[in-house]
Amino acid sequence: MSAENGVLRPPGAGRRFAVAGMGATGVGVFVALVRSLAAGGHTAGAEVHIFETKERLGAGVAYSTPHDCHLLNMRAATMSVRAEDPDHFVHWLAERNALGPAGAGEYVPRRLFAEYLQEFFDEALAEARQRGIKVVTHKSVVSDCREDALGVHLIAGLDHFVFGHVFLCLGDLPSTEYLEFTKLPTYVHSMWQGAGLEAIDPDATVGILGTSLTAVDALLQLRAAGHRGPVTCFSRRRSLPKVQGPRVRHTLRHVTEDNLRRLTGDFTRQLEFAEVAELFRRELEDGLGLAIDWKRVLARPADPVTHTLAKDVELAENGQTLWYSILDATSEIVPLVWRSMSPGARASFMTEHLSIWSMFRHCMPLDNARRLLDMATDGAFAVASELTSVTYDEEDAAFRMEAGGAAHRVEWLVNATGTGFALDCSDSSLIQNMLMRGDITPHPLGGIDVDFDTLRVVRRDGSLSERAHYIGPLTRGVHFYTNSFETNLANAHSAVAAVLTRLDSAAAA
C-alpha cells in the first residue's frame, strides 16, 4: 500500500483499467488500450477488466440484430477498424465470400460487422495475453462509478472494484421520450430489446414514432416477418431519409481546418450559425457546380411518400447524389466544426436544423430504399408529418395521434426515435447514481458533458474527473457526430492517449 493525501492506495492501482460496456465503442477502447500499453512499455502489472453481460462482444445495440434486412448504412469500404488499412473490412468480407456482386460498394448485414468486431477483439485479447497484460471479463452491469484518492470505484453486481482509470462506454441507451407508455403491452419502447417487433400481431395496425434510419429498420423487419396490417410512420418535421447513390471521392475545399482557423483567429473566437452555414453552402455549391435552391431543399415535403421515395431512388440509381458524397467527406471535420461554434449557434442548429441535416446526412442504402418503395407502392405503410400529440385510449385499447391536422388510431406503437439524451430520464443506474452525486453533468444540448480532447467527464462543479472517461453516443453535445462508428473510434483513441500520457508522466516523475 502507498499513501496518497493520507489515504492508502492499493499497489498497482494506476495500471488497473476498466472498460464498462463492450459494444463497438468499448471494443475500440479495449483494442486501443492494449496496443498503447504494449507500445508504451506499460504492460508490467497491467490489468484490463471488461464489463459486459452479452456473450457477443462488439455487437451492442447497433450491430446486435440477427436480421439480414438490417444493413449497415455505410458502405463496407468505409467501415475499417484500422485507420492504417481502410480496406481491412472489405478484405475480411472477401475472405468469407460475404461481399455481394457490388463488391466493396456493398451494404452488408450488420451482424457481419459484429462478427468482424468480435475478431478484432479476439486479436487484441491474444496480444494482451502474449504481452503479459491480464484481462478479466465480468458478466455484470456496472451500477455505480465514483472517484476518490484511492482511484475509481466501480460497483458491478455485488462486487466492488478499484481501478486507476475507467472508460465508460454504455452505447446507445433507450429513448427517453414517451416513457409514459412503457407499461402498456402494445407499446414497443425499443425494437432492439425484449420481444421487440416479434410481439406484434401480423394484422395489427402499427404506428412508428420517427422517420429516421431506425424507423426504416422497423419497417423492413415488419415486412420480412410477413406483417399484413397497415403501418404509419409519424414525425414532427422530417420525412424519410434520402437515398445514397454511388460513392464519389470529394476533397474538401471550404469546410477545412485551415478555414476554421482563419475564421476563428486560430480558435480564439467562436463561429455563429450563419458563418458555418456559409462554409457548407460554398462546399456544396462548389462541389456540385451549381447554385442550390435552398428554399426548395429546406421546404417541408408536400408530395406523397411514394412519389418522393421514387424520385430519390431514381436520383441514386442515376448517380445524381453527389451532395451525399460531399456531406460524407465532412465526417472527420464535423466535430471540430461543432467545437468552433458558439453555444447559441449549436442550440439553434439542434432546434431548427438537425432534422433536415439528418435527412440528408444519414441516408439509407439504395437496396433498402427500393424495398421501402415496393412497400409504399403496395400501400404497406404511409408517413404522417407534423405530429403534435400521442395519447392512449384505455377504453379503446388503442393509441391516438394527431398529425398534419388529421387524427390517427393504431393498435401497436413502436418508438423509433433513437438514443435517449435526457440523463434525468435514463434507466441506467450508473448514470443516475453519478448524476445524483454530481460526478457527471448533463450537457445543455443533451447527453453527458466531457472534455473534447480527453473525454474526461465534467463534474457538476465544472471540474474534470482525473480518471473517468465517457466515450460514445451520449457525448453528442460535445462532439455532435457520435452516431458514427468512426467518430467514436477516434474518441476511443483520444481517451486512451490521454491515459497513456498520464502514465508516462507518472513514470518520468
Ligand SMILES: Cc1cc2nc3c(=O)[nH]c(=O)nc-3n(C[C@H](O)[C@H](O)[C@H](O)COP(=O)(O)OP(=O)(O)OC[C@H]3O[C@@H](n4cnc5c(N)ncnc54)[C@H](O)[C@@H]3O)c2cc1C
Contents of the next structure:
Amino acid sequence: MSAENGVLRPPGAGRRFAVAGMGATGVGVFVALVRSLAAGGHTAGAEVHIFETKERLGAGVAYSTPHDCHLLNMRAATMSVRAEDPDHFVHWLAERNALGPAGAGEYVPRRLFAEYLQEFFDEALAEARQRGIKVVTHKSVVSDCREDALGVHLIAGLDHFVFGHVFLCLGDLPSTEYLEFTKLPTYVHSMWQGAGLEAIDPDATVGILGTSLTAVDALLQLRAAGHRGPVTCFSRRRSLPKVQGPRVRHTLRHVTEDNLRRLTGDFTRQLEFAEVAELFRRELEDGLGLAIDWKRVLARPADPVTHTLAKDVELAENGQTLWYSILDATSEIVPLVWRSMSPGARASFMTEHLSIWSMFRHCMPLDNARRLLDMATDGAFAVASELTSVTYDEEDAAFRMEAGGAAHRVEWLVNATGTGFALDCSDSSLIQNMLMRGDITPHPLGGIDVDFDTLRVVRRDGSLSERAHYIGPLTRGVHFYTNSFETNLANAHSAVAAVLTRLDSAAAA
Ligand SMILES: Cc1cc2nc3c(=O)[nH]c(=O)nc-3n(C[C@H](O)[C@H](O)[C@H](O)COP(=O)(O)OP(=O)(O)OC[C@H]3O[C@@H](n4cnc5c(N)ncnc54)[C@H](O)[C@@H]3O)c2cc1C
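To test you: the structure above is the form predicted alone. What is the structure of the form predicted in complex with the ligand?
Next comes the full complex, and the chain you just saw is listed first.
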C-alpha cells in the first residue's frame, strides 16, 4: 500500500471494499461479500475493511442488550443468517440448549442473537483469511464518504482511505422527536445509549413516550430492575402491541405478485391506498373465514390496559391469532407491495395507518405479554392515549403531559418512539457531510433514498452513486419493512450481488 499525501491507497481500489457499521446488517454484507468474492474467483488482491465504533463486532444496537427480558420479537425460525438454511439459528440454539419448548417458534433473548451473529462473523472472517482475502478491522467512526474517479474516499478518525465499493450500514438513528429535552438529566432520549434506564431512581414517577415494542422493553427492564414508582406509557393514537400466538402456515391468495402485476398492468402504473387496503382486507377476511368489523378493529383504544391485555393474552393462548399468521405471511411480498404504491398512497399510509399497522404487525411475544399483564394487574403501569402535549416545568423539575384531556406529571421521561428518520437532525457527521454535498438525498418519507434493487444511494441530482450503497433501517421509504433483520439481510445480499455483477463485467471486459 502506498501513502501519498496521507491517502492510504493500494495499487488498485477496485477490489477494496469497506463496510461501515458492523451490526446485524454489516455482518450480512460482510458474509455475503466474502462468499461471493470466493465463489466468483475475485479473491486475488481483495481487501475488506470493517469500520465500527463499538468494541463488539456484530451485535449492533438491537442485540447488544444484556437483559434477558429483551426478547427477539420474531420467532427463532425467522432469524437465520443463512437464507439457504432457514433452521440455522434454531439448530444453533438447540446445540447450546438455549431453545425452549416452542422450538422453532421460540422467542429468545436478543443477546443470544448477538452471540450467534458474532460466531457467524468469526466463521466468515476465518474463511476470508483462508481464501486470501485481507480483512482489516478499524475501531473508528467513519465521518465522511465521497466519491470521485479514483474511487470512494472514506475518512475514519485521522485516516483517509480509497475503496472500490463502500457499504454503509449505520443502523437506526436515535429518535428525532423531543430533542428539546436532551440536555435534561431526567430525560432518557435513547434507552440503548449511555446509562439508559439504569440512571432512573427506583421510586420516581416515570413517563414513557410511546407504546411500541421499545416501550414494552422499557417496562420489562424497569420491572426486572425492581422499579417501584408509578409508570405511564403515553401514546398519541395507538395502544400496546397485540400479542403473537402460535403461527400456522398461510398461503397468500390475494396479496400476491400475480395480483400486483395484474392490478398495475405489469408494474406500469402505481396503486392507490384503497386498492392495496382491499387486497389486505380480502387476504385477512378469506383467511379468517369471516367479515371483519374494521371500525372496531381500527377504533382508538378505549378499554383499560388490563382488560385489553388479558383479552389479547387469552386469544394468543387459545391460538385465536390467525390474523398474525396471515400478516406474517406477507413479509416477503411487502417490499414489492410498497414499491407498487403511488407516492401519495405511501405518504397517506405513513401518516394515517402506520401506527395501527405496527400495533398488529410488530406484536409482542406471549411471554412478554404475560409479564406485562402481571405488571398492569399489580398497578405497576398504565397507558394514557391521545397525548397532545409534553413540556418541562423547571421550577418543579418535572415533565407535564396532557393526554386524553387529563394532566399528568412525571419526574423522569423516557423516549421510546423508535428510530428517527429526519436526516437533517442526525448527529452522524457522516450523514451530515454526505447530505450537505448532495451525495445522499433524503427520501420524501424519511431516511435515505436508494435504488430499490442495488441499494446504491441516490444523489441530490437524482443520479445513482456507482460505488456507495446504503443498507439498513433508514431505507424504509424505499423498502418499507426495514425494521426486520430478514429484509435487511435480503438487501445486504442484493447490494453485494450488484457489486459482484460489476466485478464480473470488469473481469470479462
Ligand atoms: C430495540 C430493537 C429491537 C429490535 N428487535 C428486532 C427483532 O427482534 N427482530 C428483528 O428482525 N429486528 C429487530 N429490530 C430491528 C433491527 O434494527 C434490525 O433487525 C437490524 O438489527 C438492524 O441492524 P443494523 O446493523 O442495520 O443496525 P445497528 O444494529 O444499529 O448497527 C449499526 C452499527 O453501525 C455502527 N455505526 C454507526 N455509525 C457509524 C459510523 N459512522 N462509523 C462506524 N460505525 C458506525 C453502530 O455502532 C452500530 O454498531 C430491532 C430494533 C431495535 C432498535
